[in-house]
Structure formats: structure tokens, C-alpha cells
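Below, in C-alpha cells: the form predicted on its own, a single chain.
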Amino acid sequence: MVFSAASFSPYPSPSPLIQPSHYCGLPTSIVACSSLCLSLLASITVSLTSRLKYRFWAKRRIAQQIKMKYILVTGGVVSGLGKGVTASSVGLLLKACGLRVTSIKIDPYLNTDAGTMSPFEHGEVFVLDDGGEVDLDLGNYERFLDIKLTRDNNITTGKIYQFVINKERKGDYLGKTVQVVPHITDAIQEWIERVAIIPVDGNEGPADVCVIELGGTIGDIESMPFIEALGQFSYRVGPGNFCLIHVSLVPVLNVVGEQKTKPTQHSVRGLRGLGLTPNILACRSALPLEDNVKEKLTQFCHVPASNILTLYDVPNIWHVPLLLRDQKGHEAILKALNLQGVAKEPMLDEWTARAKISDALSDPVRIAMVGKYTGLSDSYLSVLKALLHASVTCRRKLVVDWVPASDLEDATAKEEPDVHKNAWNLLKCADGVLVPGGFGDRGVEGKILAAKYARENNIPYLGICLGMQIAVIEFSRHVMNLRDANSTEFDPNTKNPCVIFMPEVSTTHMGGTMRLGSRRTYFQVKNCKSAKLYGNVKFVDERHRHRYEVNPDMVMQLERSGLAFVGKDEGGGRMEILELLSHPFYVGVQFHPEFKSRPGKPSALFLGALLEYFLGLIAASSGQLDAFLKADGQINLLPPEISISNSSSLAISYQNGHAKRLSNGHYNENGNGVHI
């Protein structure tokens, strides 16, 4: 039976080509039935398509007699080891071997996607091109591979269960009675072998490797359907084609000081009686492992002692995939998939020069990072790598300083002084100021000041989709002198309604209804600061998360006043990018540059559609903007001792994790042994 990307959604996908502007006081009624009308457009085009090249890919690869090889990557005995760290790094170390890799995570919440849960609850969502809300971890291998995903390659209990539902709300099932086994067991494989053949590289054809990450810890209740699915997958696809890798924790206890495997031995006892045999074993720890700690999993464990890798801490997470290289973890990996006379040797010269220079960075650069979730820096996970992108390409050593909107607040000043007083303290050290985005009114008005802050002493300021928002709201009070200027997020009786509800978003319905995925920005001020950053070109595609707007009705008012909105989309309605020309650098962007961050991308002319604000952030924050601008994106900052690419000017590192605040409340993005 053939299955079509769009009978496995739970919703339809948006289409980029459908991008309602200002609705010029059209009755609601008309608006949502337009919108309707688009939506359902929108989701047969992207039905027939998928079902096109769904049936297209199997047919080739069928006639080809091409198996395609699955990694499943799990974790035992504690959660946040760093499952999602490994199953980047075993891609891109399969990458660098010239095998072609795609990625799924299953996350076995009921939840149907990431998109309405809190970020202190899962971390950030992360947004992909064609709008799905997916786990952060689907941004880690974006970053790390280089592809695109869809929104399919985050598999939830929700979805499936949804999907099986749904099907037997039609009758497909023919009355039989619907059960865990074999109905949702059965579904959660035929997903997997879906997806796993859809090209995500840009290149024509499916990969040759897929990475399948299972989120949570095993022995948990919620991941037992997908247990049973993966041992029932792992017969049918046959030996040779699945390989699965273990990451589990081996501690060392301060009384006793040496490495204590029961916790693995355990974890690797529970996973056999659930059907699943490892092969290999990665095994976190302070320390490399010692030769008798692995013997003595080889013995209880079963697995050859050349299969236990060790994923001690590193400076940086860029050495991960290195240790992985250094202790053969790839020659293990292609002998149990039989691909070792497929494979070359991995290239990981320009990955190793990424995490020399990252190590060698000492000159710091500050940034004020004033948001609603500073107390999980994973909320805002993809705006640190972008950020730690700029810094490194600038030579810079990124300090964050997580600053609470709400301690900025004049309400925190009369009940805390000194928190308020040490949350201006961090702002007015910073050299450059960033608001990311979020929801709802706790701390905006604090987030309003730090704009006021950055505006009236050219601090450079960026200012992403919430941050955009805000400095409008900051203009208009205090440029404008609209004193109840606002949002009608916060506000919905204001009388200047600068930022509004945008008429073809739901509003009774939260999951899966902003908008959101890639739309297209086109520049309409050739000299701006944006435009130089770009490359100078006319439009770009970046990825969107909101259910509010710039008011079209003040844009007119706001730009006699000296805000231009530098970017618009297709329409001309919707403003995107705004800039205050007099200021050495003060952007907005409504859409979230930061998912599209990717290091190492080659460019002569300029580095990609992510790293411009950031890049011009930290080149504003540490005096490096003017030359930059001047060399029309073509400076290297790098030692000439490093050679990172012939075809790359400039250098992009990164990191992916999980990041440590610092007790003096800084962060410090080059940590020691932090998984980040």
C-alpha cells in the first residue's frame, strides 16, 4: 500500500506560494472563508506532489534493489546524555564518509507536535521550511547535516495515534478490532520507511542512511509501542541493515572515584528484554573509559569491546563527532550496516579547523539576551548557535548575559532592588542587545525599556519576530509619543493598535495555526544595513512563527517618523524587516532567522540566509560592522594560519545541546565539558 505524505499529517501543510497581505477591511467572515478556500488549495497541491514523489522513490529504489540502512539511536539510565548530540554526529560522520544521511526523532508525547508546549517544558520549537513545529533536536541535525526536514521527520505517539483513528473512523480496517499490536505498531513502521526515502539534501533520490533518534529514556511506559515497532523493524529490514546504538551513562562516584557500569548493565539488560540488541555503545563520562571498565562491558553487555565508544567531556561539542572518528566508532558503524566497501575514509578537516579556532577564542564579546525563558537557555537554543556562528566568523569569544525582561521592570525595582539593580547592571554592560521571541505579556514592558535602552545609546540592537514587535511599540511611545501604544496581544482595548491579530489566523484554535514556515522578503531600500548583509539581493526566504503583525494601518505615520520597514512581503502589506537608518545598527525582523543557521556553508559574497543579524549584531557589538559592510561580506576574519575552505571566505562554527548558566548569571557559549 502506497502512503501519501498528506494522509499521514494531521494537518495540511502551508504552501509558501499562498501568503495573504492586509486584508483591506474585508468582512471576517469573507477573510476566513478566503482563507479556507487557500488552506484547502494549498493542502491538495502539497497532497498530490508528496504522492507523486513518494510513489516515484519507492518504484526507482525498488527496481534498484537498494536496501536503505537505519540507525536507531537510544538512551538508558538517565535522560539529557546528549541522545540527539550522538545521532548529529554519528550523520555527519557517515556524511563525511560520502554516504547521503537523513534524520527522524520520535518523541513519544501525546502531544501532536512541539507547537503549544511551554519552552521550560521541552525546549525551544524549532520551525521548519514547510511549517511543521518539531522537537529542538530536528534543529541540531539540521545544523549538523545540512538538509532540510519536514515536518514527518518528527514522529509523536499523537500522530500516529491520530493517523490509526482516523483510519479506522473511515473503515480501513475493515472492522477488525484496532489494537496496540499490530495496528499502531504496524503504522509507526510504515512512517518510518516513508519518510526515510524522502530527499532532504536537496539532491534527487532517497539517502542512504537513516538516523532514527527515540526521545526519552527506555523502560519508559510512554516509548513502549515504539519499542515493540523498532524490534519488529529490525527483523523485517534483516541483519546488515539496522545497526542500534546505546547511549548510556557510566558515572564516578566521589567516595569510591572509579567508573561504575551497573547503570549500563542495567540499561542494556532492560532494552535485550524488550527485543532490541545493541551494537554499539556509547557511553558518556567525565573521563575517557578505562580498559577494565571495558572489558567488563564488553563481558556483561555482549558487545565487542571495539564497539564501546566513549563520549567523555570536551571543550566544545564540536570534538564529538571527532572522538567518534578517533575511536574508529565509523569502521563499527559501516561493518554492521555492511557498507565498509561503500564508504571513504571521513573528511573532517574543515570540522576539526571549526573546533581549533573555537578553542583559541579568548577576545569576549557581550549580549545582553533580555527574554521571557532566560532560566532554560535550551528556550532559545537556535539563537545562541546563531549567535556563537557570528561570534566565531568575528573572532570573538560570545558571553551571554541572560537578562529577565521582567527584573528590568519598575514593579522588580520597589520588591527586589538589587535584582533589578543587577539586571540593568548586565544591559548596560552588553555590547549588543537582543530580545528573541515569545508570547504573552510577562515581561514585555521590561523588554520595551531594554529597546528604549539599546535606541537611545546606539547599543546595537537586534530584535527577532516578539523583539521586532516590541521596538514598534518602544517608537511609538516614545518617538511617537503614542504613550498607550501597544500590542493587542497584551492590550486589545489600546487606542493605537500598533501591532494586531492578523485576520486569517484562528482564534479558536492554537496548535498548528499561526503562521508559519518559509515566506519570502523582498527588500525595498537597495543601501539598507539588511540588504548589504544579504548580499545585496531583492528578496529572501526565512521561516516564520506568529499570530501578530506590524498595524499596515500606522506604517505610513511610523515611517514619517524615521522607523523604515526595509522589508515587506510579496504583498507589500506585511512588514518584515525595519531598520533605524541613524542608528549604527537597530534591526527587526518578523521572521526567526536563526533556524536556518548552518556552519560552513560556502559563499563567496556573503554567508547564507541565517547568520546576516547575527553576524551583524556581533560585528556592530565588537566594532567590526563598518569594514564588513565596506568589503560587501568578502572579509576574512580568520588567522591565515587556518585554512577552513577554497570556496568559503569566512568560517562558521557552531555548537547544539544543552548549555550551563553560570552562577554570576552570565553564560558562557564556550563552556568546559558542557553539553551545548
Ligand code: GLN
Given for the second form:
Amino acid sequence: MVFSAASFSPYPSPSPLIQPSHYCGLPTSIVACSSLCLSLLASITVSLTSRLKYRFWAKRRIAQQIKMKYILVTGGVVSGLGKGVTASSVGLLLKACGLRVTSIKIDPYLNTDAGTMSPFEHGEVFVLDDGGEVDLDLGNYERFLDIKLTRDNNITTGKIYQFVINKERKGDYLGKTVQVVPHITDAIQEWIERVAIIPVDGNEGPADVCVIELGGTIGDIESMPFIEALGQFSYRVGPGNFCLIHVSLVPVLNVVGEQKTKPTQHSVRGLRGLGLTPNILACRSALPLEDNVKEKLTQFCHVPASNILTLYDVPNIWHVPLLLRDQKGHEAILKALNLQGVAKEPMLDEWTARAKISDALSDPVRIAMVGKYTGLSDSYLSVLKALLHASVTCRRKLVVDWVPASDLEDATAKEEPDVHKNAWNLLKCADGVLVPGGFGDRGVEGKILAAKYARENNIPYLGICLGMQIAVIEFSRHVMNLRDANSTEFDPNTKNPCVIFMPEVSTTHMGGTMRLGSRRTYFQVKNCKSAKLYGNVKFVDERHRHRYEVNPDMVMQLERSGLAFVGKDEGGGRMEILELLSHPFYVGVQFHPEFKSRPGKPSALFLGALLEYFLGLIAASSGQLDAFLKADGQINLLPPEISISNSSSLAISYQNGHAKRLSNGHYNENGNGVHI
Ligand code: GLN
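To test you: the structure above is the form predicted on its own. What is the structure of the form predicted in complex with glutamine (GLN)?
Below is the entire complex, every chain and molecule, led by the chain shown above.
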């Protein structure tokens, strides 16, 4: 099967950073013309270099006969077993063995991407650097593996059919009847091979291993073409290059307390019936599998006992890679992939330390998350993870109090006084308030009340995307006395539109038409908290997903009244970061810093990488911000409990009340700004 690079580009469209801004003071036609030429030139250069690089590596692989190794992760019995976490953990374990890892998520639904799907039904829409709106599992991969994926790393049925149908319309099938087999199945295999070799870890050339997660459960109608394609694929890449890990469930019946293998047996039988043979079974169960249970599974599923791993319940997901390692999962995988001589023993010291620290935390930091709907925590998954990363850095136990925004509103006080009281109690007990991104007007008034409360009571506030717009509306109404100030998203007829629809956004098409992906924000004020949090850099690239923006015509008025826009886009007309300079921590960001937060940040910080807003919020909420932002913007990166050993692993000693000591300035310091 030959894939032609000319038939479709494996690269995301050129950086959105080089697209023209609509705000320059020059006549629009000149700006449009010159920036169009520039952007054309830049896009041709980017696309050419990308293509050349791609061809170079593709040729090198063929010449050296370097074979990509593939790991397929499937799920059986029931959904929600944690295939995503398992796949990410497998990737991490292999990375810890010294291999370079990439990943692909297959979602067998018909949507082209996750962008149009409700986060309350499907979990959060994760946004990539290239603007891809993808399944939240890609967020897990990025966080666990510290990689940057592309939109093509998320395959959907919609994308595959769109590709095949476009080809058919162009006449590329030369009169053939276009069918699921071979055309759809071929397209799936080509897509996997093409995407697997895109470098995602910042190094040149393709990764060694590609972890592919197949969404859904074996037996779903939607996944049939993918199963067929993957069966053909495993045969084509050959034994030693393909390893199938089947995640299954071993329930325990309360009556007899026995671990039951039958659901797994059926699920494996189903898998075999579809032409796929599992190399490894990863069984979810409350406790480790008993030996006789493993024997039974070996007998009925034809998988050696050494390849049967138990994913038993653990206190936090950071333990999953450790579970796999402790059961020698990496050895089973490396054997199946003929990589035994190549890989080293897994180095997971830092990861282990972090998982243990997280378990041992007891000093709480309470964050009130004021959202539109708070029933499904997956809707705000990356925000929660980012808060967790920051809490671990600050040695605080994260307690998230979900406050449904509409419960704070006056209308609720009349209809359900207890609900209203409860919501306000939660808000008032919080150390910090976070208003995450969102769409639509439900709960907006409640969010405005929360922002007002935080502003007036000096409570740390972080507003993300919609949360920033909420802060602008609140400020306009209650500080500038513009009583009907609103976003045109919620009141198209407001006389004081402080947040407006962006000129370049489509009014007719919803999918992929927002201002999406990585864009650059330039700091405007040197000594603001945001610049300090980012280590006093000149600009920062963060991911966006919005249709509305702060009204440029009202910026001067807002700034005169005391709202500082400390970060703006490259044209200077689009507000990216706001701060109330007199407040301990009152920050709004038009972008989503949660998408780039990583669990490894504390040690990355040591190497001079960036701090971020969640750390700012948590540090402010736990009285540590001043210690983190030392004089002249020097950031003290790690609290004193952490010492960095020569292997860059974390050695921890737990002390009570360190946070208070930190904020009082009692800490030891060595010369490089890191406390030991
Ligand atoms: N609804 C707002 C907008 O489109 C905010 C979006 C968001 O929070 N992601 O601009």
C-alpha cells in the first residue's frame, strides 16, 4: 500500500501566528494585501520544509528498514474501564525505558472531530497547538508523555469517510466501486502509518513506538471497519511489530467474593472472532488477580500468565504506570515487540515521587469551580488536572467545590433557598475561585456574582476564556456603572457591549471555525503577576478556543477605570490577559492555560520552563504566591521539601505547615533560586 504525500498533507495548516490581524491601523486593503503575501510566503515555506522533512524521514525509514512498532489498546466488557489512562501509562512506561513514543486515538463516531460535541455528554473538548479540537484522551497522552500531538492523531469515522468521499469525487478510484473493504480499511491503515511518523516530542524523526487506542468496546457496530483495518494492519506489519493489549473487567460478585473471568473470556472470544489476538490482558479489578484466576484466563484466553496484568484500584492515576512496571508489563510488551535488547530498565523515580507526594498531601486548598454544569467532572478534565499539578507543587491537597453557577443567582434564592444558601456557603469557604470556559447564557449571572465576590473580598480569582469575559462584564457593570454591560453572546442588544463577536469568525458554521489553537500573547506590563508567573518572558504561546473577545472600543475606558490588560495579541488590539493590579490575585485569560499543564512541571521549572496560572491561583489561595514571586520577578520554583538528586528525581520529606513558613519568608535558599 503506497501512500502519496501529494494526495493529502500530513501537516497541520501553517501556524495561526502568521495569519493577518484585523487590527492594524493601516488601510485594510493594504494590510490585507501585504499580510496575505507574507502569510502565503510563510505558509509555502512552512509547508515545503515540512514536506521535505517528512519525505527525508520517510525515505530514511525505508532505506534503513526501521520498523515502527505499534501497540493497539482495545477495551472489552463495558465502557469506562480507563483504556485512555492504560494507553497513556503504557506509553509512559516505554518512554521511561528510553523509547520515543507517539500516540493515536481512534474514535469510531461520525463527527469529524470533537469540536461540536457537548462536553457534558462526552467530556471536555481538548484543544491542540494546531487548533485541532479532539477527544480528551489526547490530553492524557500529552500530559503523560509530555508531547504535542496534531489534529490527525485523532482519527474519527467522520474524518476517514470524508477523506474517502473526497477522493471518490476527484475520481481517484478510477471507476472502481468504493467500499468499506478495501477502501475505508485501506484509508485507516494509511492514516495510521502517515500520522505515526510525525514527530511529537520535539525531536527530529519518527518515534519508535506508536500507541493506538481504539475507542468504544469490542462488538460495537461503529468500530467494525476499524477492527477489520487493524486486523489487516497487524498482519501487514507482522509479528514482532504489533502488540495488542486488551483492557477488560474482572468483576467480583459480592455474594461469593469471587473474581469472575467469564466476561473477559467472552470479550477475548469476540476479539478473536474479529481476527485480532491479544498479546496482553490488562484486567480492571478491585484487587490484584488471584493466581487461580490468572490460570483460568490463561487457559481460556490463550495468554501466558506473565502477560496478564491487573489494573486494580489505586489512589490516583499516576500509580497506573507504576502498577504496570511492578507487574513487569514493560517486559511483556518489549518481548512482543522484539525490543528487549534496545530498551533499558524503566526510570520512573520522579514519577513515583510525585504519585507518593500526591497521596500524602493533607493540608487542603479549596477551590470553588463555578461552572455552568458540574455533574460530569470530565467536562473540565484539563482544568482539574492543571489544578492538581499546581497543588502538588504547592504541597496542598486539592479540594474542588463544584458550584453550579445558576445556584448563586437571585432567582434560585426565591425558588430553592437551600440550594442558593449551600452554593454561597461553598463559595464563601473557598480559598480561591475559578470560572472555567463555557458557551451559552445559562449560569452567566451566577458567574458574574462569583467574580464580584472574589474581586470585592480579595479572594484569588482565575477566569479562563469565558471566565475572563465574565470578569470584564462584572467590572463594567459594578465598577464603571454600566448596568446593562454584557457580552453580545448573551445579550445581542446591550447598549454596552464589552465583549463582542470576533470579526473573522463564521456565523453559519460551528465546526472548527472559532479562533483556535496556539496564538502568541505579548506582555504589556513588566511587573504584573502574569509576566512574573511566566518567568518575565516577552511573550507566551497558549491555546485558544473562542468566538468572542473584549470589545477593542471599550478597552481604553476599562483601563482608565483600573482593569489592566497586561497581555495582548501581536496586533495589540485583542485582549489576552487582564489583571486587577491592586488585588492579591485577580487574573483573566482569554486562552486556556490548562491544555499545556504537565504533571512534571515542578522539575521542568527547575530547568527554567514556565510557571503557569494554576500555580498562581493555588499559590495565592494557599498564601504562597509572594514566596513564589520573589523580588525582581525571581521565581522560587520549588518549596523546601523537595530536593533534586543528581538523577533529577525528587526526594521528599514531609513537614507540616511549610506553606505558612514559606509565605513568611522562612526558607533556605541556595544560589540558583531553588530551595533545598
Ligand atoms: N463563549 C465564549 C466565546 O466563544 C467563551 C468560550 C470559551 O470559554 N472557550 O468567546
